[in-house]
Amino acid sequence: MTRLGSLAPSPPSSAVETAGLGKRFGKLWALQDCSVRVPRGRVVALVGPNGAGKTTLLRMLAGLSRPTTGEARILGRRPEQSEEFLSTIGYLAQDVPLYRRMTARQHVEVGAGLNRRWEGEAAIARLEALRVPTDRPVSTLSGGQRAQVALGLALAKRPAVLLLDEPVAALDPLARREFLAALAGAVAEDEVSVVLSSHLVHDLERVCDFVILLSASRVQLCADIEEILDTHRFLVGPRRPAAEIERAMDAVSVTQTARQSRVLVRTDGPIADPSWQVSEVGLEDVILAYMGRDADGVEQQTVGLGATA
């Protein structure tokens, strides 16, 4: 049996694995009891509200921050600031760290001297195919073009795991689409595993097939997107006490009006009670419901004049 906070040797199929991982800053926990496992070859959407611990998790996975509790492994190795470990990952921070006076080509040349596995020519070819100027200072490029340069540099390392922290947050819709298309192409070509942090669930659905949802500094979901959609349903029926609903089913959120109860429920089978109208849900609906929960469990809302809890 694996002890909480201590991982057994990871199988080759595991890209990312954590057990009881936590990070505390003074008296504040930025992340607690984070236990996840992501198979290799997945593109993971890391989602959650501000302050949920997304950046904290990515920094620990990249070896830039040490955990307060628990343990993490990337491809079976503990994150550390060693050449051997760093050569296996690519990490793109939220602020897209580039030297503003240098060109994309100069960035590629510098990278060649810092990385033992480096595909500089492929990076330049990828940028030129996207019509990103490679001989102008990056300060003169658009936000979308700078993001493409940063992605190209991260991919030039030929990483087995790519960690991206809000790479499209400041981009307009067209630039976001182009960035995600480039990422999807690179994943298909190089078979890299990706953990992509973002608030933009609709955009993530285009490229991601796995979700890690953090809320209240804890893991709420960690599963394939198809599995999440298959195991959640939206129910509408006559109003009944919220406590009764919670006893009868695994309710994620309960919204009450004067006459109706509307419930997002997690279930592995059909709903037997014929008083409920059952419908499928979208990924964004599920994620928002889990994000709306407090640390104690079900999200509850009362809607409409005269409604009572």
Given for the second form:
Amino acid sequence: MTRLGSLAPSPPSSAVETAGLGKRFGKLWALQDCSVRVPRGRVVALVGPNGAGKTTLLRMLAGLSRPTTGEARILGRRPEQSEEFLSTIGYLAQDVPLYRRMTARQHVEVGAGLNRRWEGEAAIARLEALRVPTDRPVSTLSGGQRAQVALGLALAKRPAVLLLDEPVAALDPLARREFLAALAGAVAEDEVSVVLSSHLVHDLERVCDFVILLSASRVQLCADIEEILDTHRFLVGPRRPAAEIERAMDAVSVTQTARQSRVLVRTDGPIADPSWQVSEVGLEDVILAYMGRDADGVEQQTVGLGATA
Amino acid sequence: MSFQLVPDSGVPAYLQLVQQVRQAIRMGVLQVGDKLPTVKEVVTEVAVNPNTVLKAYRELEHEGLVEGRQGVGTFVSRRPSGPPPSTQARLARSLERWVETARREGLDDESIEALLRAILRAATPARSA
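Given the form predicted on its own above, what does the protein look like in the form predicted in complex with its partner chain?
What follows is the entire complex, opening with the chain shown before.
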């Protein structure tokens, strides 16, 4: 991570790149020293507890909020409220901004007048294929159907990067799945890069292939999911002092019971010490372990969510 | 064919897809020359990352079971080794009858799976540790 708040002209291979990005509201830093790089064509899970800075980051990427420090680039360009920049991104705010009395079809017609590129017919066809009523006021639709309308509108402008703030948080499990399926379909078809935030990682694990974890206003993890799973392991063995464990390895979290030490470790090779029983990790295990860490330390004793919220 | 992914099974999603295609070919649901569902069809059915499907198809290609044709799709090119679909079907029928009996005797699915695993382990001395 670089601490310098400037970026060399970014190669177009990055969908999103930030350096030293920060945002302060009054005395409070909502996001600090955020340096991430996401290649194109990825579906990124932006995860972290409530208040970790996810919305703040997405708003800055969408050009809706100006950074206090550092800078951001989307496809090599600085986010701003210009027609040119906005035509390359789709942004869906947390509260699903739709006009309650308008139908999906009317939304599509309005969009046609506001956007350079607009595939309205395809958007309607996609909604109809999902059996979402397009001729009824959106206020009469279910939450899942409204989310599909909003996604359809965001995709109709054929954005290269799609930014979605907690798109599935308010949906029931089936609607959530349908939304993510529609999103995955769009990725397969259009090669759009996606960043979607969520305070839960479980739902997103299969659809996303990249993770950015924010906790306590900072980036704790930014990597390819497969790589994360390849480079982390759980170790269980006879109890030994935490300090000794931390000297010996790159421990992310250490949980002590009366007789055993349980360690989530970052490692590039096999574990040599045969007294550890080694097992593979799930993404959620890793996320929770990093979330529980304080700014620069190893998480100890409990694998909990509350401490950093 | 249609896919189904079991979450939290410990088996990676791409491997579940690989296993399901293999099984579909073994059972004759997919035959040599048949086209596999497109990546888009699979992802909209099971809500999975497109790269997961590509990885599964690459693995099947590597095994020589399917063949990708640029811009056309992925096609079944060979059956995995093992008995023909008719034998598979016959074995499936006898297993179905066995499962019926087991359920009638009061075994639940978990007990049936445990029993099957235990017998598989006992019957494959080459693999037992």
